[in-house]
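Quick heads-up: it's one chain on its own, the form predicted on its own, in structure tokens.
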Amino acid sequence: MEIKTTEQMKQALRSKLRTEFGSSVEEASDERMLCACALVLRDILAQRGVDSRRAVREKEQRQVHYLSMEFLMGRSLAKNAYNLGVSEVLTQALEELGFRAADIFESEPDAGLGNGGLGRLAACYLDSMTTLEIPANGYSICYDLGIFRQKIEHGEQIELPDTWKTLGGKWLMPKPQEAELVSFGGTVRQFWDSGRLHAVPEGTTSVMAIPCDMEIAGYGTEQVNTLRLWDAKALTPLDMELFSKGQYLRAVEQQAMAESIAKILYPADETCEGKMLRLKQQYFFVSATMQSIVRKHIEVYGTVMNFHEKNVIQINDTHPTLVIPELMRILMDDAGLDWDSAWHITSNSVAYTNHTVLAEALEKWPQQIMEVLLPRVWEIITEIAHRYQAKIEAFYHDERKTREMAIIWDGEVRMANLCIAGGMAVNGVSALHSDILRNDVFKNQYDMEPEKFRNVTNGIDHRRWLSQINPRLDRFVTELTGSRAYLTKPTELRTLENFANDASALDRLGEIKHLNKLDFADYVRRTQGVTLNTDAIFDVQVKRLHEYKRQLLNALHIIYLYEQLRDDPDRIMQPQTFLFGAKAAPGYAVAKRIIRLINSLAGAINHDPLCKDRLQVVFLENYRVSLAEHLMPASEVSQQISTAGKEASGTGNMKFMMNGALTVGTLDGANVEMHEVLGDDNMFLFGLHADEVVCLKQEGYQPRRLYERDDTLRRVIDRLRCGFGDGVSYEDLADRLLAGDEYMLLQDFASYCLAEQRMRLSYADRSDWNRKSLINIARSGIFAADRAVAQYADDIWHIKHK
């Protein structure tokens, strides 16, 4: 089905309303019309998806399988309409049918399938893989409630269920006929027969994995790829014998246990039960995925011997690591291969992307849990570990290095080490990050197998994060460059730089930013009841709340500015509106305290007459993709202030840059590469470099000494300790900084304040600021996901692309 005209779209919407909902256009609510729109576009996608998969089979093309615990898809209606080329047709049809198209698009909930940059990156890459006509599928869990919906009450984060499926689930196509069985627990009986070791699971508990497919449209192509999300169901939803005896809760116990696997993303894992559930989630989606991929491969080729030639399994961080032993299990236990043949296929199929240098994020699972929950997988991991350890010992003859590189050690299974041992490639996600992996985090592995290590700097879907969300800027780029070539060739943005000294172009760019600020202020007023000062600098820090991202450093600087105003009420100050958006993991107490602090600070500043029209602090509730789409076009300053060496890459920094915001940041993650293309003049750098952070820690960093000798810093910390008039003291945060300051906020504080001061001085010269903004946009093309995906395809996947 193809729709090219407004009349065809109107007819398709009317038909969907009648057949799916028994409703006329006149009877339809906005929500029902949203569902009809989704179903109409889903039909187009489904038909193209069938054709795309047929072409892959007929041409026997190599496929990419992208495994990630998160896919932060956001809203799909506007994105799919845009990629399918029917945005204008759909908008016009809705208006002519008596609906306000903007309200329909805005009523769609975000698909709650991710937490932050990891999931958003996966979503961007799916878009680019499809646009570049790379046969690819994404895989994850069909989370019932996603991460959570954030509510701020009395300044504190409250986590509420995110029931995104009510409307967002219309994009999903359940395929129960392709269900897979995933088994946990039990024991393994082994015996030899016909010269082969057989492993038979006994006494297991099984869960049914039901695929729910979401089709992904590419831009300017007929190619459609699939995001396969696995839902968990019990084999028997109700034990009739128990139910008939009146034991109603026990009768549905198996169903409840099965459904808990797909209930929520990242359940708290402080307890043994929490760890068990997380490991169940990881194995559930990995096992279902690998069974599905292998089954489909055999249907086409009749053998698994060429599996590695036709399939690439890309692991997005360590969460899907169990794909390695699970593929080994399938190849040996189900397909009957010997160890060496299975290992050759596996180790030439799997590639691993590392997304963090933080020790706590390099997953380690207790051996005891692994043995009980996944006995056969544990046996295979044990054998992999034994063979890899022998390899290490033969290469190094050094017990210390063996201990560091071992897959199993001291009762733990180290997932990152397993990824490196069992994969064909390991890549970091920025130049700095990859250097740290080679020279520090995985130095021993690199020295032993340097050929495995790569770098692929992250990228963003520039069609969504510029053209789709910032139509004024899109028109500006199109008119100045004379075409829309940048949509498929993002480096074409560079031609904008020809207008860096064109006064009329710079004035127009400034006007676009101002209008976007007015739009965002209207959105915030409608959604949060807050009035923003649109004459102030929109200074923005939005990202996951973690101490290394240093939202607290931003807050300390705001306290510093506030104290300056209290000392000198007549002080001339460039108006600044600080915008924060962040979710803290439910079990991360310090992160939740920082959210409370930001809201305390906002309450004091926003109600103090001294700060009126000069200083404002706003915490944007429930930060998510759709909120970011409103915010990015209006942002003027991007806060990328993580401790150098801690942020793997970042992608928010790229989205801000592409929308003309200027960066205040450290030389961390992709900021390093941004600095390479922007230079000192077009961003505002501060703070220690990554090597300086390491040296200072080795020398013995003592934050209390900084506090004692710096009057300004001491006053800020003391004010933090006292609180801000709402009866809440932040003595715990002050003591935490003085006792250790793990992420070196106090060390970088003075430098950060100076960088902010330089930024404000630059902002005062509007022409110069607009020129810097234009240069940021012009040089942002290299951070497009299309470039990153093409690099994966060329260097790691060895697959053709458009």
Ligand code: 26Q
Contents of the next structure:
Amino acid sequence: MEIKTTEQMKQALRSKLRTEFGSSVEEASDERMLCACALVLRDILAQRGVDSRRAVREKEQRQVHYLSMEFLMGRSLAKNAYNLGVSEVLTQALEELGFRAADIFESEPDAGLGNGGLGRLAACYLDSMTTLEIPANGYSICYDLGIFRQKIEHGEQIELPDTWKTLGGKWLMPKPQEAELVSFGGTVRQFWDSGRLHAVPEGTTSVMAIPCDMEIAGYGTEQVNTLRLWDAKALTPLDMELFSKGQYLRAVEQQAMAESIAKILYPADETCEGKMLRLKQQYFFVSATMQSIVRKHIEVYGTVMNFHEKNVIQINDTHPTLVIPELMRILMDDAGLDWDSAWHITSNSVAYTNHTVLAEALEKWPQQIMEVLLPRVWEIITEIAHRYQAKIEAFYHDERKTREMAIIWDGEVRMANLCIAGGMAVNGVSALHSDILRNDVFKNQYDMEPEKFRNVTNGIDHRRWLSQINPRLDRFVTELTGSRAYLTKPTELRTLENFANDASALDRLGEIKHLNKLDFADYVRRTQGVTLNTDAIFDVQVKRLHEYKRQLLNALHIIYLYEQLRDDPDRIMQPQTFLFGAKAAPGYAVAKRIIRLINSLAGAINHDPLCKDRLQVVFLENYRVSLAEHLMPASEVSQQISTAGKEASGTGNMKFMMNGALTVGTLDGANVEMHEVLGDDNMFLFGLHADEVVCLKQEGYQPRRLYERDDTLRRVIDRLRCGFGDGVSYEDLADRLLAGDEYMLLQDFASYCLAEQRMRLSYADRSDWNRKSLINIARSGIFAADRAVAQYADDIWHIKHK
Ligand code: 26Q
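What would the structure be for the form predicted in complex with the ligand, rather than the form predicted on its own?
Below: every chain and molecule of the assembly, starting with the one above.
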């Protein structure tokens, strides 16, 4: 049934409530109503999904398969209603049925199937791929529990399970008839037959992979793409043989083992945890995905020989690297191809995106785990490694290069090296990051095969991150640019600059920001019981907690301001409210200490009469996609202060820019490209450049010298050591800075304080500030995911798009 009018929407909701929940409208709670909304939209999506897939088959179109361990989807109701063009009709229908539409939207849990940037990027790209009418599918795991819910108790992070599926699962369509079997362990029996070496696994343990599909709507298109999330199920509910032998526990254990695979998302980002369960997760989703893709390919074409012409496999970091040996295995063992044919197809199908240069994040798996868990895949990896080594030797004749570039070395499998060897393209996610990959991290590989290396600077879904979440700004853009063209042509935002000297437009922009601040303050009061000072600058740092992102540097600067105020209580200063949001990986002790510190600091500052109406520090609990959606429209200053060379791109920076916040930041990741379009006048840069960081490291960086020479810095560090009146001292953090300061906070401290000062000075001239803000919005179009995805399609996938 088509839904175009409010009446039709009301009818559809009523009928869903009745048939699915045996409930009348009057009986329905907000949550029931949310489920009814999801089911009504899911019906439309499902129908379009069928049509889209048929079209792809009939036109024999080339498809993208985007594999990622994470898709940080957030909420879907508002998004799907927006893309299907039924936002107004749905809102109206809900209100007429006696509900507050805003409450219904707000009651949807986030699908938090990701940690941070990498996962959110995958979600934004699904939207753009669909909008650009690229036939695309996402693949991941249907985690029972997403990223943990964070509570702060006595200043410390507490992790709680995230049971998103009860309500969030309503978007999923289980397809048990398309299940695949994934095998672990056992041994490989090899034998010659008909002139070919056969490999047959024996004694394996199998787990069933059941697809749960989420249909993805695009904007302004009928096309629907699919995010396929694999759920893990045991083959049998219970091992009857063991059970009847009286081994009850072992009988259920096997089942529990199978189902533990899709239990939970690993919450550690930027560190490679070499845990067996993580590798099981990776192979589970990779194997199910590749079997499913090859099966469908053969259904349409009856052969695998043209597989690479009709499919491209894009992998989101190295986490799905096993697609390479797994596709080789399927092509050789199942389809009967020889090595060279299988290699030709595989190495022309897979493309790899790198998201990090941190050594601890580059994935390495112990050979022993691989051998035992995936014996056949291990054999194939050793053969790939062997042949790649011969290629390196022939090219370089240099043992050191052979060692550095090896896929297997010292009992470990280096996943990035495997990706580069087995893929057709490798890309970084910002200009600076891609340069670092070419000139440093993967220099040897680049010199041998330069044509494989690309850059695709990240982008964000600007329809979600501007139009949907910031309706006031959306209206402003629409009126000033004279159309809604920017929704599909994000660079149209540029025409806003015609108003850079229009006093009334600038005033209006300032007014919009102020109203958004009031809304956000209201939200924080309701959800966290904290009252924000809406006359202060909203100065925001939200992202995962990691030392390289330097939340601690932000804290040091706040301590510095606090000390200044204590020295001179009558000081006139621009009021500033510092907002933090960050989850720490549960096992990352230093990150948890920094959260504790921010909360100690907040406790001291917010209760000190000295700071009243001048300084405020707030730690926002449980930072996640839906909180970011409330926050971005209200933000005035965006903190992007990572040590230069460490943040691959950053995408939060783009969300802030698009919502008119000004950046205080280092020349790192995509900030470099923001600076290229904004210039020094429209952002506040500070700190060492990436090459300077490298030089200083080589020369020998001595943080203690800085401490001894700089009185201000010394006072700040000493104060950190003493703590903030709640009985907690931060000696450990102070010592860490003095003893090594790996991320060079002390080096950049003085210049950071100056940048903040320049920023505050600029804020005092409000019309000038609003002009800068307008320019930020106007020039943010290049950071739209539509641009990034179009670049992938042109340069890597070779697929046409809208
Ligand atoms: C690996 C092995 C075992 C367990 C966990 C992991 C793991 C999980 C998540 C490793 C890394 C991640 C996530 C990384 C990530 O989010 N990187 C960010 O990617 C963004 C999108 O490209 C960039 O903008 C950020 O700069 C980058 O930090």
